[in-house]
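The chain that follows stands alone, in the form predicted on its own, written as structure tokens.
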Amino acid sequence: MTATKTFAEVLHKGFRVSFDADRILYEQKTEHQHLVLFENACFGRVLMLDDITQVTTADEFVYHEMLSHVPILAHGNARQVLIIGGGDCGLAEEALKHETVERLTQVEIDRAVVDFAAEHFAEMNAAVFEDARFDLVIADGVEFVAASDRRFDVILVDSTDPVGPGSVLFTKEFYAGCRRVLRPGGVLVTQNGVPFMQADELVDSVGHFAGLFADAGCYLATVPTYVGGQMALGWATDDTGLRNVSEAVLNERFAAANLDTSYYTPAVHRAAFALPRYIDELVEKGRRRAA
């Protein structure tokens, strides 16, 4: 009997999680990272970069819906949206469901990842490549926000974890660049890991946010793939009212957008900002660093 091949994620020190690969669909060493795609009985197709899980077809809807719809519906008039990273284009697919978005610019450093996603994740991104509003820029995200003359209502950072190439997307310099290209009243949302496992990551990011924005914090989503508890999505804006948009207003905007969601609802949106105490304490620790 042939042994089942497994792929282990080693992101968290002292803890490993392994996936059985029922079938390896693709494996490549790109200019920037090692990429592998395989089928798993529980999570469907699983994409890993440098031994860290990026997306699975079974639960991608949780992450992509919460990363996109919360800031766009909180803002209420997002016409120019910027995505940094997000090579699988699942986030772009969700953001472009909002007809009010006039242009979505996605800055991805690795063209090979986008080409790969177009071929292997068509069920969650095919519409993106047919949408005239989609503007793909192959470039370094840090350099883009430092130099661009464009301005955005919402910035979504769909990055890898802060190891290897993705580490620069967790620096104060990068967040300052995001603030530079953010329009007044705009909002920045970031992938900020699982606080139970990656507490320092959240504290550091909130500390950087607090030195740049009037409102710095996070909201939560539960993504089964990202083990260790709830996932934090970093939140930074100068409009302190955006986190407190009423459920009634969110319901109106949600209905007007005519979104078909599997995780997001206006009630979940509101509840996502209610933090368990240990996460709230991490956020407060980050804010104090900037005081």
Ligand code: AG3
Contents of the next structure:
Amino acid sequence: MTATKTFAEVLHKGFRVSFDADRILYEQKTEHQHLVLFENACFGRVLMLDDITQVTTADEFVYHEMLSHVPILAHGNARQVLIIGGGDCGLAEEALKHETVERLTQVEIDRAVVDFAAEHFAEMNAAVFEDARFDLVIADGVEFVAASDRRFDVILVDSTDPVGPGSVLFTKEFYAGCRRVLRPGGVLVTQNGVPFMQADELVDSVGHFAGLFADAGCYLATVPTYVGGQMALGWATDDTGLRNVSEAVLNERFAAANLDTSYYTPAVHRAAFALPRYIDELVEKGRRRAA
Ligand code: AG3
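The structure above corresponds to the form predicted on its own; please give the structure of the form predicted in complex with the ligand next.
Below, the chain from earlier opens the complete complex, with every other chain and molecule after it.
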């Protein structure tokens, strides 16, 4: 009998999740990271980078919808959107569903991931490569936000976790760069880990946000493959009303945008800002740190 090959996610101390790979579709050591793609009975196609789950065809909708529609619909007039990271282009696809977006610039460091995803994740990103509004820049996100002349209404940071190459996307310098390229009234949203497992990551990011923006916090989404509880999506803006757009207004914007979603609804959007007490305390701890 041949043993099923398994891939374990090694991210959290003392806890690992392993996937059975029914078929290994691809394995490559790129210039920046180790990439593996396999098929799993529960999650469909699974992409791991450096032994950490990045995206699966079965649950990508949760993360991509919540990372894009919440800030774009809260803002209400997002014309220039910036994505940092997001090499699989699933987030770009979701953001480009908003016809009000005039240009979507994506700054990704690893071209190999984009090429790979175009080939293997067409069902979640094919539309992107045919969209004239999509502007792909292969560059370092930290350098881009430090130097660009462009300005954006919404910035979405679709990073890996703060281990290895992704860790620079959790620094105060990077967030200050994001602030530099945000238009007044703009909003920055970040992948901020699973607070139950990665508490420090949330405290640190919120601490940095609070030193730079009038509103610093997070909202939540439950992503099955990012195990250990809800995932925090960092929220930083000078417009303190943005986190509290009424359901009536969101309903109007959502209807006008004509989105076909599987997780996002205006009611979920509002509820996502309600934090369980242990997460609220982490946010408060971050805010106090900046005070
Ligand atoms: N970026 C978020 C990865 C978070 C991984 N963390 C984890 N497995 N707990 C995913 C890229 C999707 N476009």
